[in-house]
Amino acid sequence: MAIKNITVLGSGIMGHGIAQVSAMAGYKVNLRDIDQKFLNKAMQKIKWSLEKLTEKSKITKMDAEKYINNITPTVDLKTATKEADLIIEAVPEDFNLKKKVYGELEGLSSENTIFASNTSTLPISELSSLTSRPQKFIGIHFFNPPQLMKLVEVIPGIGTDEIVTKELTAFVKSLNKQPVICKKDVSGFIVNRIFIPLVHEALYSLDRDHVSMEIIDSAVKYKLDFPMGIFELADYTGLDVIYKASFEMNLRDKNVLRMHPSVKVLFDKNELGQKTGKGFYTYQGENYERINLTPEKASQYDISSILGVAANNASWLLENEVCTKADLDTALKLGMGMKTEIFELVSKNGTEKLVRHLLELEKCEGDFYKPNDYLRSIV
């Protein structure tokens, strides 16, 4: 079948933005939430950032319009959905809220349409489950924001079918982006199983080493290439995001990230990071502030333990077949921003020096820091 029609549940951040990148491509998109202020207020965004684009001389003043007639936003959930192909839910990240939208969808989508979640961390197999077409269910997870990222990753459940996931992986293709395939449906996929356990080990870092957090992202920044700090970087993502993130991997795969307190207190202190204004760091303003890092700073912290984490985690992904060297690659580059492949940046600091690290902290710390076997056969 040929995808003209997509439908998004929710208009936030992430929802407007699809849409916003969908209706750029040629489709016609209805976007659907639950109270029309939402919509307004998800609207008002999308022609804010097309306005940006169009002073950019990017586009023209008649394409801003009209790919803003190709979305039609809308509150009743049987309008939007009457004639989609493809309906993409970006709704919260919340099992039971997904459930409740796939439950009232059943009664309503064609035989033939697709389901894609645009979930970061819950399984498709089992989010396919709460419906009766697994083998139309996909995972489709673009990243923050969607306007801008390059990455989409895509996840086929147990059941879905292979032409559903070469059709989605051309749809990404469409909307000039970048897919990379998860070929197994694994806790974090490929990005956040990388990421979001980092988040977590720079705080044992913190806890083992005794540095400031300036130290060590400075050392993540310079040492590992990364865009930014591991601890700047959560709190540029959001860590109502990390904590959701976290919680959802560790309950389904307690090998995946050791969990750091730390996170939940910042979470249930409503500590988020830049949007509140407070997380790992204090923010003064509205617009996005940069920590003062060096390579000074970089200079007085050993990476180790931090970069161990992470080769173990992209190991366990390339020993499961999870992805290919080359998505892994492209996914950590356009999905974190790293500029140095993983493993020549293992290589840099020393193959054997990192395995021996591991070991050390598996001795006094437990089996999380076992060595993988991919990482040990490449010492």
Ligand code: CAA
Contents of the next structure:
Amino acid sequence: MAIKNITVLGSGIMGHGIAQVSAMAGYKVNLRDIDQKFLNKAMQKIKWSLEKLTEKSKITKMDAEKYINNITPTVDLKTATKEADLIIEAVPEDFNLKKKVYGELEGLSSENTIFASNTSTLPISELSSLTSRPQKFIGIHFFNPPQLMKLVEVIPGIGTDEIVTKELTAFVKSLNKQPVICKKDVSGFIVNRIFIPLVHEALYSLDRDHVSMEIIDSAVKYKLDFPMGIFELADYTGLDVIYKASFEMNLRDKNVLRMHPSVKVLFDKNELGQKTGKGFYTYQGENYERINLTPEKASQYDISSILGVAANNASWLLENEVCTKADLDTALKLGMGMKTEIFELVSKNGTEKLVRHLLELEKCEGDFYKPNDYLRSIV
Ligand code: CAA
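Same protein, different state: after the form predicted on its own, show the form predicted together with acetoacetyl-coenzyme A (CAA).
Everything in the complex follows now, all chains and molecules, and the chain you saw is the first one.
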């Protein structure tokens, strides 16, 4: 089936970016949200992003105009979905909200329409069971900002037709993105299984080591080769996204992360990060802004617990054959901008030292830190 018309449900950080990259690949996109004011903000962000790309000569002014014209913002669900070949759901990460949205979609589009969820953590098979088309249901998980991040995780559920996985993989490639197949429908898939637990672990490191967030973030940036610090990245992603993703992951798998209460505290205070002007850090406004991180600050911090938790979850993914090692490396490079492969970082920091550190943490703070067998096997 040829995909021509796309509908994106939800115009937030991910929805507007997915609409933009689809429009840039020549698709006609209906961008739907429940309130015109959300759509206005989304269109403003798309214009800002296209201007940035024009400034950098990645596209021309004429291209930018054409891309904007490929997007129709609308609050009307019926017109938004009537002609859709592919509906990408990108509403907030709340199972009950997604259930409501899939309920509303019933009967609105053709039986050939593919439903794809951009869920960051919810198992695809669980979501597909909310619809009458599990065979035409799949996960396609983009990364923030979708305009710049090359990775898209493709996650087939138990009932997904093989042909739908093939069509969606081809669709992702047509957006000039790199698909990685997540072979098992596990909570958090590949990248979030590493990223989300690190936000909590960075908070525990803060409690344990009494250093500043900038020091931990600098160490993450300069010793782990991340493009951003972990608190900086959490603010950039949004504490609402982090909290909801953590909640849903923790509900399904108690071993994947160790919940730190501060994430919920910030969420409850509506201190959601860059988009509200305050999260872990304080910002000037809603625009893209970076934290000043330095190699000097990085040198003041031993990164073992953060790297240990990341390595443990990466080992779990390999041990459970969720992805190959090559796909894990591609996913972390293109989905989080990590410049060095995770097991190379482990080896650079001393695998044995890291395992000993995790064993210490296990003794003092509990089973969560128990070194994974795969990690132990490479000592
Ligand atoms: N469109 C166009 N341009 C954009 C943009 C957008 N949406 N967002 C930022 N830019 C621009 C910036 O304004 C900046 O422009 P100037 O050079 O004019 O200042 C330029 O891109 C580069 O920004 P930086 O100088 O800050 O440089 P950078 O090299 O660090 O790149 C980044 C920025 C790509 C965001 C990089 O920091 C990065 O990869 N960060 C990590 C992001 C990440 O991990 N994302 C995944 C989060 S997890 C997730 O999304 C999954 C989930 O389900 C929760």
